[in-house]
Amino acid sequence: MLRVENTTSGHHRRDGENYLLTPEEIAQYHEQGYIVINDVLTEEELQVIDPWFDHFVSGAEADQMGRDFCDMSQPYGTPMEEFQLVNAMLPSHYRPEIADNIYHRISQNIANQLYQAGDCAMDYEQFLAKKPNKEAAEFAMHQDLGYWPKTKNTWTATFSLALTNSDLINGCLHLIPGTNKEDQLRKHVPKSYNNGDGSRDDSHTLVIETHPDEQIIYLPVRRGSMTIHDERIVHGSGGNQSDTWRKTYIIAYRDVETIAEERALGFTHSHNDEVNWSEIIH
């Protein structure tokens, strides 16, 4: 199903750097699982991020990034020449000059109004790109959770800010909505590839069953909007059958004391984490 939502949204719901969100949109968020939230960044701002974006997605600083530049579509080690969905993690760890952008505050502001429980800050971020007509680069269906570690709280609010307009043809976002109240976590196991058993030393993705019964919704976004989504969503993302690229800038916040408990057991959502994941994996 193609859902377009949120028309009431927009630039309007602006004053300054804070974005008021709905009543009615927090509610959805908590029992839905999942907000969507037009023309939040202006052109002028969105400009502004583009260059470092492009800076990152082309490789230039790929050197130090060890596997937080990768196919997030195939395995660690894929030539770059090869890849399909360009992922950069932590950029601003990498390059400080992105640090406290205005993305970073307008989505911490949000975040503050979504979780009314304690504190939060930015978790990490990442650029993805999926290049053009690359029907593979694709996110299979997964929840978030499932790639962390066990923490007391597991409240996260995913945002993925629209850098390119986002639509069937170029892999938006599709969820199930109410996933989220699902009792237990779905089984995630590592994608394979060549016909093999994957691993998580083999590449950073994950997959889970779904339901035939189960409707799946799609959210094309303009550039400058955005999906927000918490942990426990099921979610993914098709490829992109089109002539251009898509590209999205993600940022997740958690509870200040669960990114305590995470670095605490040497997770910081770097790809180049050495974890044990036996012991520590929900």
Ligand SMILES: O=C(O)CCC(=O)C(=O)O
Second form
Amino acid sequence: MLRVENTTSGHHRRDGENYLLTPEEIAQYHEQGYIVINDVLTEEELQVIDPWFDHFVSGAEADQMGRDFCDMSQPYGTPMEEFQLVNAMLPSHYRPEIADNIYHRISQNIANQLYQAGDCAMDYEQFLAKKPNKEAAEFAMHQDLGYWPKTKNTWTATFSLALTNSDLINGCLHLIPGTNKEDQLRKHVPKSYNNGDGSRDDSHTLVIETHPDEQIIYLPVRRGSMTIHDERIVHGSGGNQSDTWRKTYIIAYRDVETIAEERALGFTHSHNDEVNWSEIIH
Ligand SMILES: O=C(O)CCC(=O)C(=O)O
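Starting from the form predicted on its own, produce the coordinates for the form predicted in complex with the named molecule.
Everything in the complex follows now, all chains and molecules, and the chain you saw is the first one.
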């Protein structure tokens, strides 16, 4: 089933650097684990972000990034020329000039509306780009919480701002509604390559099992629009079968105490973190 875009959201919801969510959107986020909101950033604002995104995705900062510049669909060590699903973690850590950009400020405003229980802040950010005609540039199905250490409070809102239109052909986000309400997190295992046993040292990517009868919903969005999903919803995205790039800018918000708890465990969301997964994973 193809989800029809929400027709009531749009630029008229913007008031300066605020974007007003409706009570229905806030309820949908809490009940179904995701929302889509349209036309959040203007074309002018996007054009300030574009050059930074392309700078990172071109590999211009690769020398200082280590594993934070990688391919999410292939093992660490894949040569840059062979990347399909390019991932640049923590861009404003590597280039502080990007910090406090307009997307940071608007997404913080929206996160504050979603998280009425306390204080939330940006935990991490990430540039993701699928090269044209790369059918294997897939994001394996997962729950975000499966990637992270155990914390007392798991609340998370992950924003994905479309820098290009995204659709079924170029591999937009897809998810399984209702999975955010499952009692247990599904078992995540490291993606395995060349028929070997997967290890988190080989690749960052974790995968879970899904069932053939589970209904997947696709979330196509226009440039400047965004999806927001929670930490438990089962989601992923397909390969890029189009002649153009799919580009998306991810920012995740979590409770400020959760962020402090993660940092105390040595976890910053950098792929260069030295974390003993067997001790801290779910
Ligand atoms: O947008 C995508 O392709 C997937 C991103 C994703 O899985 C995530 O942000 O957790």
